[in-house]
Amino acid sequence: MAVGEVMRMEIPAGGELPVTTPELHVLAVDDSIVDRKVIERLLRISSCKVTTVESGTRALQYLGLDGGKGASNLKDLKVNLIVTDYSMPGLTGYDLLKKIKESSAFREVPVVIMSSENILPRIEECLKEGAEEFLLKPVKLADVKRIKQLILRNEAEECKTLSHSNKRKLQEDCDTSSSSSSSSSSHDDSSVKDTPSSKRMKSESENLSSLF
């Protein structure tokens, strides 16, 4: 850009700037390749970044929760949501949910369970264990969009709470510092006024004034 040239930003028709929402990273777990492709497509349509794995065991490896040294190289990526099928061979969706909620690193990550079976005790068990929602297959686009908005709203509220907490702490620190400074200044002034030397100097000054 040449010196003095003004950078211009194109504003779309209607006069409104585009509003961007943060991209959610979703880990989708399903042993069925068909169901895995379906949920991946729905999530991508909803502007989510998606990582898919075919089992609960692979999900634990990806998250670095398998207890081994061969954890996924991608484990440092932030995961905003985990969507898992309930009925899977080996480690079920319920078992995966429990392990995630036992993890200090991922217990706050929302977990959504999917199943083609509408079994009430199973649903209640998952919700009691900490599942965000229990979706019946086939999962619909409306379900995915609703969950995404819920996650975004929760994260926005957490950021707002953290911001207020930081502001309050900063204000308390400033008040404490100001109070300490004021107290110290007051103490110094009173010390100067009460010293014997200051009283003697004042008396001598008054005597000199009376002579003239």
Given for the second form:
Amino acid sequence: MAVGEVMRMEIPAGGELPVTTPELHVLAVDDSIVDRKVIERLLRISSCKVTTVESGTRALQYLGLDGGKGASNLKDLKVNLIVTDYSMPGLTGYDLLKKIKESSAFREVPVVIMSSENILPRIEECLKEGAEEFLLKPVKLADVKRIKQLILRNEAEECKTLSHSNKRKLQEDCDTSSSSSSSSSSHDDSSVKDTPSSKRMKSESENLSSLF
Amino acid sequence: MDTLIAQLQRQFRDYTISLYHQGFLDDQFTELKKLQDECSPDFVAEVVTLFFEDCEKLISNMARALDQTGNVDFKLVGSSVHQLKGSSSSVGAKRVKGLCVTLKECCDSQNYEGCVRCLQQVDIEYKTLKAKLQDLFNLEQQIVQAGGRIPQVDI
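Output block for the form predicted together with the partner chain, input the form predicted alone:
Every chain and every other molecule in the complex is listed next, the one we just looked at coming first.
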């Protein structure tokens, strides 16, 4: 059976990959207990797994980015999205965004900033620092659904990129590691790094290609 | 013939509509109702409970700050009212939110008298809303106890 034939069967013409969508795990950061309750419910009702924390400092601790002892059991920590309030005492959402983007482990994770204030320079500053989106509070179900679609689409495209590169590998009988084809993310370096999300996508697409 | 359930449902509908029309609630409250279902049947009640606790705490903080005559920490009052404005916005407490905006302005201009007056109004307003929502939840309970369904109210 030719490799091409199997591939035609497995991958539909639309280019959608038949991988099951794993539940997104979202880390939500907000100092307001009311807002934490609401965002948690918004995300749960959108079929996401949610972890809420009350500050930027707690978020860094959770992610193991605070230089503390928590880092050892974080190998399996999968966070697909971080949603954070902007105005928080101590570390602001912007500070948290910067720290996340500076980290090697989580810089690929999309970060969404929420704020009750529609301040253009603030929005621009966050987007420039790599925020995926800026949501105006109060956050609605439609906002969360939209963000979720965005994240899923980004991840599917990353996966497609990896799978295409695997296809080429098979065809060319080449055994180099993942190609540097540009992904849909907004980051400057286009090579797909071994971050938690791309690792998971890679292993799933490897499972796919092992069928051939 | 109007059954008890139908009467209660009508009362519930009318009361809900009046709360919106009188400006107590806005469409964010409607958004919260969307998040309530069989899995989370008390979601709205839980959120508003947290909100009213927040009100109590923040108003108390602000009152204490304003009490320091001659040495009022307007920055503290400002940050507390910012938080209260945020949570009132998140639950759809329209009048409370409006008063927070006014209070914030008084605070920014360090208008002591204005702050004190406004804070009193915020206090009255959140307590009023709390009583009204309690009435609404009681109506819901009565409907359920009578074996009826809580109607969907389109504002």
